[in-house]
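Only one chain is shown below, in structure tokens, and it's the form predicted on its own.
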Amino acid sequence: MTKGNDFMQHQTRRDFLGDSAKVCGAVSLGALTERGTAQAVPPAMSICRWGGVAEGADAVKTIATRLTEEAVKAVGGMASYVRQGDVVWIKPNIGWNRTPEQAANTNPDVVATLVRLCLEAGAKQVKVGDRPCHPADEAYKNSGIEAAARAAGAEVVLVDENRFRDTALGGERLKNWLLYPEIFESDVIIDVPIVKHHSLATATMCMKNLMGVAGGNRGQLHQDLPNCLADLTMFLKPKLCVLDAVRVMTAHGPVGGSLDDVKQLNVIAAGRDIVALDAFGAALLGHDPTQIETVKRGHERGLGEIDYKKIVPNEMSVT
């Protein structure tokens, strides 16, 4: 198994008294059935790049679904992370009053594709939501996200400021934090980011998203960022990422605005090694992984491997 991809294994509490003891009898085996028994341990990551034809007003719209539906599908379908009676809270980035032409936030399309697929692998309940950096009703509306997401079936969530709790991370960094609890006590988190250029931590992908389950001053947290988002992700410890590059933002990030910044670039990743996907987004913008230190340090503090090639990808072509 791939150094660091256990700790995207999300337990929660109703999980973990009945799976412990199999745990340690089958680890050895691969990934444990509900049943208990064992299978096969789908691939570590996938990358899927669009090789059809989409054109009109919903080419990007069919583009970003069938680019998630066989990113998902080559990490072994939603119902390996997803399990009958699930909630699932899917945290994409929507922190800015941006539509999805300027590619500051998550593709709405990907963002209900994935809810689509949560309810169709038995998911109860699935929570869509995000703190935002500008004013939430605006950001969650013209992102597309807000009315994606709710005719997808999701419950879209505004993040109530008066909710997040103190909680102990006992992190390297961070031993304790304002959290949103709705979102780690959910059965399942699924980070969504986009790829794009942030003018402090040069890219910010699935490690950086994360950021927005946290309240406070999130300023500070900047301090030491690469720590910090290391922290913040081995407690929280989301069990599929699914990094969106069917557009990017290549200058100006993390707000953007300009349409000269974006570039479509037509690919969506996904998998379970948290940092091998930072690595591939930050390849994708054309930096080395290795110089970007929210990448190098969540690889240092074990959580995946930087070298993305390393994992051997499911790499195919989507039409």
The other form holds:
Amino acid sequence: MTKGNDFMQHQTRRDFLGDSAKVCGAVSLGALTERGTAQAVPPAMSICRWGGVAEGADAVKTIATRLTEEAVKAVGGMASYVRQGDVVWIKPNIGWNRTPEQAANTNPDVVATLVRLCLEAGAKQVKVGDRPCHPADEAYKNSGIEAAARAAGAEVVLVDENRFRDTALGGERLKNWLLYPEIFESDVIIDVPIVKHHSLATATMCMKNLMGVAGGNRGQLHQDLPNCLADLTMFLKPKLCVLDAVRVMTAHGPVGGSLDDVKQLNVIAAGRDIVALDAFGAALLGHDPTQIETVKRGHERGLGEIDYKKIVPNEMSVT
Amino acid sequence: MSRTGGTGLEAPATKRAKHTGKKHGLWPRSWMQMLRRVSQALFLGWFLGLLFAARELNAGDAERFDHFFFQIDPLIQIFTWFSARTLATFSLLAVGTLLVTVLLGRVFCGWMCPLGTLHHFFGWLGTRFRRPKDRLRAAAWTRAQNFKYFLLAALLVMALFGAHWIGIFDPISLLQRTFGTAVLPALQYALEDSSTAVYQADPQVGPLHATLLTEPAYQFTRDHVFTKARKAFLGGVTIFAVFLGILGLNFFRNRFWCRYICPTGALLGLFSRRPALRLKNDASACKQCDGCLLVCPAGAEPHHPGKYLPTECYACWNCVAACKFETIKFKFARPLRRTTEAKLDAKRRSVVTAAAAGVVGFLLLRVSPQAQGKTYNPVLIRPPGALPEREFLQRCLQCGLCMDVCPTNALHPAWTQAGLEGLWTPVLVPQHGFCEYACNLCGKVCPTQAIQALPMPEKKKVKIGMATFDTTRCLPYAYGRSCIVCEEHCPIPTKAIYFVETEVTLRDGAKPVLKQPRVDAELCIGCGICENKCVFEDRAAVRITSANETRHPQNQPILAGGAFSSVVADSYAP
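Write the structure block of the form predicted together with the partner chain for the protein whose form predicted on its own appears above.
To see the whole picture, the full complex is given below, headed by that same chain.
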């Protein structure tokens, strides 16, 4: 319930200070970091590249699992984010009725590894769920996430259209929107997107992935995607983001379908700085992050650092 | 069974013994009645089991759905064979039903038919509500019972002309359609909406919440009984109303539908004119108390020795159980042996009239230009794999199985889109659901292959229509805002929707460059996800019409082939 309390504080401060975006951003950034810093501050971001050899049918699984483990370890380990008895909501991209090879959804082994790490860190309950664009049954099943997460010990939750609640976000653009209470009432939200091409945002990553928490006619949000995503991020405050770039979709996103548009990069980045992670993801797809509106606005709204190199990510090669 | 009936036997003063007038209760009075009820319950349960199984299917399931009830229904099998002029979908199980009928009479109606079972129950209920003095009159045979043979003959003539309208009346189709598109969605809505109301009203204070009970119950029914995304069907109201109507008629006459209308019952009646299993009423012992008549749901005249009507009888055993004097019994005779029993009233004049009615009915269905294939209705979007319209209608049973399995609630029973002939046939309505790219369930479950079971790679190529942009509504054209929702959702791997970046002038003079969407007619398959996901909820700014559908070469305006590239010029520009 701490999240709800923080939100209330955020509201009152915000009302008090007025509508200044900068001040608001600073405050929320404070709220973002104040709880993750128990002891020495761990690195805000890690980038893990696969440097080993993996062969056979399970090659991708091995790569995804190892990279996830190391990326989380490199930002202080899961215990820095998940406390004993926490309820964790892992929010992958399960938007589409597509197979893992088509790289439209988050890699199931990344999700499964995160579930395991959370449970090892003492989480009371780990829930996994997303509001898909395609029929939920099909997307959950064919993405491989339902089976993998369940096997790892998570509760796979169907995001029910009837359980969204009109929620005051108090954002710059989004004052109210239908959000899923079970997600934002969790103690910890872990945002686990896959790096993909997107025709409007150019690239879709951590901030865009939070759209899955929103209900209703969310197509509307595309009319001002940068501000809407910043508002959502400010409200939801994911404690940890894990960027899956084991496979990336380079064109015809976010649905894709053709294996010609999929590239296997074998990279996973993790951290607390959602903007830096998105900037890094955009760079992976060959874009200049400063040219991407959503990342730029995230930086301007004080959600993180667009020049991810400036925060000195913990980079490493994993075998 | 100690029914040696003391008082009745000792009342010889009048020739006619008086029936007790007691209502017949819930508990069966003979083992055969008990057995019949068990059979009815099992078959109804089986039917419902298949219905729920269909709703649980998803596209990964490769095996064909079990069409048992459609296969044992001779009306469906024979009339589809006649109207489609192919034996492709014929099942020999239906011949089995006919053989059973020749031997045992209409046991299909009395012991198996799930709709018959519902009518049986409501008929019993109706009897209990009926005033005693009306009961005898309501139970007796009337000439109107011949209407069903009349209807059967008319439908036969129509089927021979190629008009397949039996799905409207066939009991299996009717029940499947009613439960799938009306009863179950209504039940689910009731459960869902009430639990949502509790969920929203729960103040969440203290340790005890109503939701602790309602939420697990709701989630269980959602995940294991109903569909995860609740469905609602256009026209479900009419289908529900028809169903309630025919159930209600049981309060007028016992098993009204089965006695007066059901063409499947009529067909089986024709095959049970001289069955092996016959009711014998011993005229010398019968006290004419009319006790058997009172409980006969079929109007089969068990109380007139020598006038019993095997064509009407469901072999339900009510009369045997009710007879206090044990003068009525089912006995086996050599099948097809002539009897003195009353025959089906089939005079030449009635047959000719029925045939004429069939011709008129056929003409009625074919009066409109669309029915004659002269025009194409833009909103008549058929599921992928649907045969060309005429052949489709010659097979479709209006059973609604495809609508039941469609994961996005895209298929709805047609009301006017397909003309009178296509009433309640499946039509895809993108406003309510889209054709999921990686799904071919509708073809897999179609009992008559009106929708072909296409392998997935082929299904993905079938065009069911084409998208068209309404540039007077689409945001980047009409309102100067960016929006890419249609393109984002387009499932074609190389995208059938593409953008032309265009500079527009806003009211304040600003000139942003916006991505205006266009349709690539070569690639678009008309799945409708663009229309479904468009930000306009009332009338989407991109809409599917049936144009370019694979099944009708005449309805394809776009010349195929790479010689012409799609329009990129600013012909849309304001």
